[in-house]
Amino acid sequence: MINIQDIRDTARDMLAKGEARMVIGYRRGTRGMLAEPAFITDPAQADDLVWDPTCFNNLSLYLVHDKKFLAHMRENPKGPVAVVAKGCDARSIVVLLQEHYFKREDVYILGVSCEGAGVVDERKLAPLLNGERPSAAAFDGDDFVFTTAAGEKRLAAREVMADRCLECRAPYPKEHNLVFGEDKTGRQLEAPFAALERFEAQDAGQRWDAWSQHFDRCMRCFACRSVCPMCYCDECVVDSITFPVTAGTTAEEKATRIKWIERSATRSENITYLMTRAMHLAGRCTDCGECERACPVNVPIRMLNNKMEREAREKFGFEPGASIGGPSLVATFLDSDPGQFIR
């Protein structure tokens, strides 16, 4: 169990001793369930930090609008920034550190182990707590205990945690500099890849059917692309018209963009960006599930890159943000990769 006052007492310590400028952790938000990231600076506000099963976000993501702000800013980092980062968070931000995002001397993971267990599903919570708003949340044992003004409502975890973590392989933060809890690999709730293998038992006209449904519903908000800390191009590729322009993007640039795709959101497009994305995930997602998570029309997007991430580890026996210094699965090849789809 990890007692969150050792979270507040190092988030504390670290600040007041200057050793981190800022510490990026959960606190209790207003709109009920969520715990919503928190940008400590202030030692005095490090108990406003929490840990509970609600702790959803993947706060690498910050490590990222940080370093775009200090470039915006052309400022120089002083000290470290501290997170809190969950298994596949701290992946997260190995795969940053592979792809030299920042140095690792920038960063001070506070790793948090999910002990075996991991964080809810809002989606799947809220029909068990008929409509109640829970005020608190909390781990215990192999339940999830929810308070809501109906009083406290003890639910399985597996019954109400997100697919990922029922899945996870890792929930313990191998890369850090501090982890919280114990290291219960091993305790996955169900087999890695279960929900892809039961929509892939399918067949090819039902998966269709299903993936043509899920295109049309996406209004291309983007949140998918704007919560994932690998998403962090400054101009995306795909993007020939929203967010196109740094201030040093030149007219000709602007110009000659490439129009992969229009912002009308149709199917065609739609797919079209979400398979990019996916392919550009492809080896680096690690299925923090954050883009799933946010998208306000249920596409399943974490499938497309769990489809990648499986074929990655089944094909090319790759693992993302498993090493800082491993190999990019689209830049590296082996000779024993497969090639029969070759005809």
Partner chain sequence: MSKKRTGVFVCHCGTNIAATVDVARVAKEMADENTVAFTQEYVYMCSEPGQESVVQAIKDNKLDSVVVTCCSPNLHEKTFRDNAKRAGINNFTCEIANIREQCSWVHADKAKGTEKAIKISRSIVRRVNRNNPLEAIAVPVTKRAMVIGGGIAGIQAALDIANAGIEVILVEKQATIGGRMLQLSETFPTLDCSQCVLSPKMVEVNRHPNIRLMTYSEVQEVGGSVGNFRVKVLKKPTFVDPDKCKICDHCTAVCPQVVPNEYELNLNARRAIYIPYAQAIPASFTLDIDACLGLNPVVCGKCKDVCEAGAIDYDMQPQTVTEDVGAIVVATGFDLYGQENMYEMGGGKVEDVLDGLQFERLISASGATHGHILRPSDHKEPKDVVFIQCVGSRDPAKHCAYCSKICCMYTAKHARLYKKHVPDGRAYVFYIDIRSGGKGYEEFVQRTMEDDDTLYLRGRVSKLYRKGEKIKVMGTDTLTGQNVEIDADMVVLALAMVPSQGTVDIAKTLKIGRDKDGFLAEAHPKLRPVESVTGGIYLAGAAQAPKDIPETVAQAGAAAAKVIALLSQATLNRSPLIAKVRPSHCTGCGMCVEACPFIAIRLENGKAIVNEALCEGCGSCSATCLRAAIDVKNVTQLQIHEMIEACLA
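The structure above corresponds to the form predicted together with its partner chain; please give the structure of the form predicted on its own next.
There are no partners or other molecules in what follows, just the one chain.
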């Protein structure tokens, strides 16, 4: 069992000693029981930190934001940033390190093992509470316990845990400077890719009908892109900003500009956007599930990424974020790879 006071004391000491210029963790938010990202720069703020099953944000995203902010301000980092990282978050940091987005000494990883608890899926939880708003959530080793005005509500983990956590193979952050909690890898409640396999058990017509509805619902709000730490490009291929249209832009210039995807949220354009994004995340997505959680219209984006992840695992034995010194999937070629195109 993780003692939150240990995390608070560590954060306080690091800031007081100047070992970190900021600690990124979780604090209690303004939406009842839910936690929110916290950016601690004063040792006195360390007592605000929390750790519970509502700490679902992938905090590696804010390492990307920090890097972009410093570049915009033309400042050099004055010491590392310490970040609280679950297993999937730590793997995201490893991918960013593999891609040389920042250096290892720029980040101090405060690894926290999920210990088989995982995080709560709000969409699963809401209908089970019959309109009650919980003020706190905890995991007792078997069930989630929610505190409401009517008393405690106990729910089986399988009923309310996020799918990514049900299938998680690595809840323990292997890459870390300091780690809290026990390694309970292998305690997943479902086999890896179980949700994907259930969907693929349907015939092709049923699958296409389902995805057609999903593609039609997509509003192209780009929430999935905004919460993904791997979508760090200054300019996205689907949302070009290097060709500003001004009063002096001619019709011919507009017509001849290369546009990979139109801005209209039609099915064909949504398919291109979502499939392009899935391809760009091949070998990079660590299944943190933030894209699907952030989607306001419940498009199962994680399933697209899972498909690519499973292909990489089965064909190449590749696990994203497994090791800083490991190879990159799309930039490494071996004689033993399937297919003849590289020979």
